[in-house]
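One chain comes next, on its own, written as structure tokens: the form predicted alone.
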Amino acid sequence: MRPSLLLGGVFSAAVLASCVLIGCGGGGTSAIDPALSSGNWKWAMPFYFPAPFVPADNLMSEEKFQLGRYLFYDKKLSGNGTTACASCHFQNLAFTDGKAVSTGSTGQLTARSAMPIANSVYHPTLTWARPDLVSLEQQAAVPIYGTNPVEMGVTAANEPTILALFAANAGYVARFKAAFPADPAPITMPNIIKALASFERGVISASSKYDLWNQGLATLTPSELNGLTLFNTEKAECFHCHAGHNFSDQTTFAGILPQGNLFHNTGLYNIDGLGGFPAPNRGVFETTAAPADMGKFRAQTLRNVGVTAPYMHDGSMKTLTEVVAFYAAGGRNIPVGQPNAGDGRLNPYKDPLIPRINLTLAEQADLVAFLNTLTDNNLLTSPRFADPAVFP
């Protein structure tokens, strides 16, 4: 067994146990339970990826995935016809948009940066800090209908017009019928949301240099190997919050028992000396109003992190070198006179897993080198995930 499979201790043991239960072999792709899909859908992933959880009322099918892909890239799915899901999720940037915050259909800015969608089938909660948002169907409705901020701008008033546009398109009529064959009138917003969720579930990132190395198909450089070793040890502490096949301590899959979902205050801010974060970006606190939830956010997956700059929930860090240095320092100290000044290292709500870490600059560079091995060029270029207007 390669050492990377030991990431996260007990968690990875659960992942591997899941692989045994679903018949994974010692290499290649896994044998996924056919009950998790319908029609001609097939999962393609390495042996150490566990079977994804799929809700019984929205089973996977190739037809539904392809409908979701068309909808994901279609600007008709917005109140004014100017914005698609893909407007904030670019394939070549691992389905982020390269901005600190995104711009909605009316020009309103979001409070947080666009998150990548790859491997979102494994996320038990969605977005940066919503413990109550627990399915991709729920999440898809947020940008579609949300009013604070407005993203897609769909409302009760313009929804009939939007649906009529799809109903007037012969290609969409056929795709909806194929995706929802038992529904006599399938062009509905609930079905649009199901199709979008199915597309997102099907976007799997598992072909990075790290994955190839994990399967004995690539070689890591000495710097990358040292970064991997640092990542997995108490020296750098990374594995505590970025464990398992998806490099996040929030992970779900078929057969796993419900777990408490973790959110972390990393010491990014301390604007009042009492632990405060700048509104409206105060993490889980925005949902619960519990003081202990101030500044708590989900540990993002590190897959494709090399192409998803800028970093953190508000895009306030530009490079991976800056991010690694931030964690090595045990938080961020913003000097007096600068916006949001305060010593995050002293934030009283900071997670105990974020101490000051004694890493040399060379060791920090090795960590960055390892993180860059998590970039999956297949994800960034595959026609399967691309705009169908470009790749029919």
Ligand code: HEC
Contents of the next structure:
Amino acid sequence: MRPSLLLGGVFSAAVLASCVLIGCGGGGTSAIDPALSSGNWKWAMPFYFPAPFVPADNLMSEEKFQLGRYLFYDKKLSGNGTTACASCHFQNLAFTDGKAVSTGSTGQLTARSAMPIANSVYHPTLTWARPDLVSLEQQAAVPIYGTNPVEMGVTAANEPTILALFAANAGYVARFKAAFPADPAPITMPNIIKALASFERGVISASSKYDLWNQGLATLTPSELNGLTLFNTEKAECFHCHAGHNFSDQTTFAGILPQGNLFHNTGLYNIDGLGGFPAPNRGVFETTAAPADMGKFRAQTLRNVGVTAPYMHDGSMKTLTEVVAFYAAGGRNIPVGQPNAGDGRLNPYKDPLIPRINLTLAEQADLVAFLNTLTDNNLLTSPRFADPAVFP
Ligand code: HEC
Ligand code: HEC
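Would you mind giving the form predicted together with the ligand, to go alongside the form predicted alone above?
Shown next: the complete complex, the earlier chain at its head.
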């Protein structure tokens, strides 16, 4: 057995012991370099969550977080007033939308499935397969301004009208002023983007049953524990790619250099027998056109995965049982006659960590039981992350 970094009972006991020594107590916060945040911002996280990296030109503040929350839920931030960020990112589904692909403000479909927002502060690259998208500020501009597809439909032509709507709203005028006190004319699109990124950075998911167990505050069932053990050992190999406190090998935080180049082909497709994935979902290949990048995607965080169906970048798996069976088989064989037929198990670019695994059906059920312990009801229901129209 090779326990993964920050995971598993051994680690848990060790950090609990150190916690007693330094007295971090229930809901203790990580040590954080004060330079990384603003005066009134406090990260509320367990001790095994590393202090997040925050860019120097957009330090955290409660005022920016709150402005960002209002903006995230506001349809005014779209060309035709129909679409907010929250139109595709629902709190009760861990900020996904329950669909394989999403619909933008003008009816166009996204190529891939909407992703959870929580803990995105820890991702060195954003979205499913974009090595070049490396900050939440950069990412937010994609749905706002993107034309392929149109998501929120903001353009140079309609942007002044949208900003005027915010400027005409006394509540927003006060919130922008509080969030950007040094800025004499704070209602601008760059500030909107900064506030949205601050809100996202503050959406931390750390209160799942697994987290409570990790802090000695809950017990896992024998099935959940067995699933955790399988997850963290060479038998199922999951922990290599779904590593660390955020269950993704793409994790960055304060004090370490971003390691953004880990993407994996999991053998989902093989449409031409040469390893091909269906366009426009060929993973990192869409950005680099390098053959070796075919079908490579970011190992998704598994936090809250129990409520983020359907699964994979294109929502092509409906249940966690189906996902775990796919891993047990070492890839997906789509029979001749079905769309995108081909044997993904034989994909030449498939990561060597996706072999056929001899998992019994009971072991597969245990893995699913463990994955379901990662659901954080606080994230799904807390007024702090909710629509301000309901929880001002
Ligand atoms: C039309 C639906 C839609 C809207 C509107 C939308 N998103 Fe998304 N979001 C998506 C989809 C789809 C993805 C995955 C994109 C991809 O990989 O191509 C995504 C991915 C993300 C990610 C990446 C998360 C990660 O783990 O890497 C973040 C962050 C995000 N969206 C934030 C926002 C913000 C902020 C807004 C508003 C400014 C917004 N989204 C509006 C559909 C939407
Ligand atoms: C070689 C790296 C690798 C290994 C090993 C691995 N995964 Fe994954 N996992 C990924 C990648 C990459 C994705 C996204 C694939 C995609 O969408 O095309 C993913 C996606 C998932 C998803 C879907 C997440 C979502 O939100 O759609 C689940 C669930 C999952 N993996 C669970 C597991 C389990 C359980 C194991 C062990 C049996 C495992 N993974 C092993 C890389 C890996």
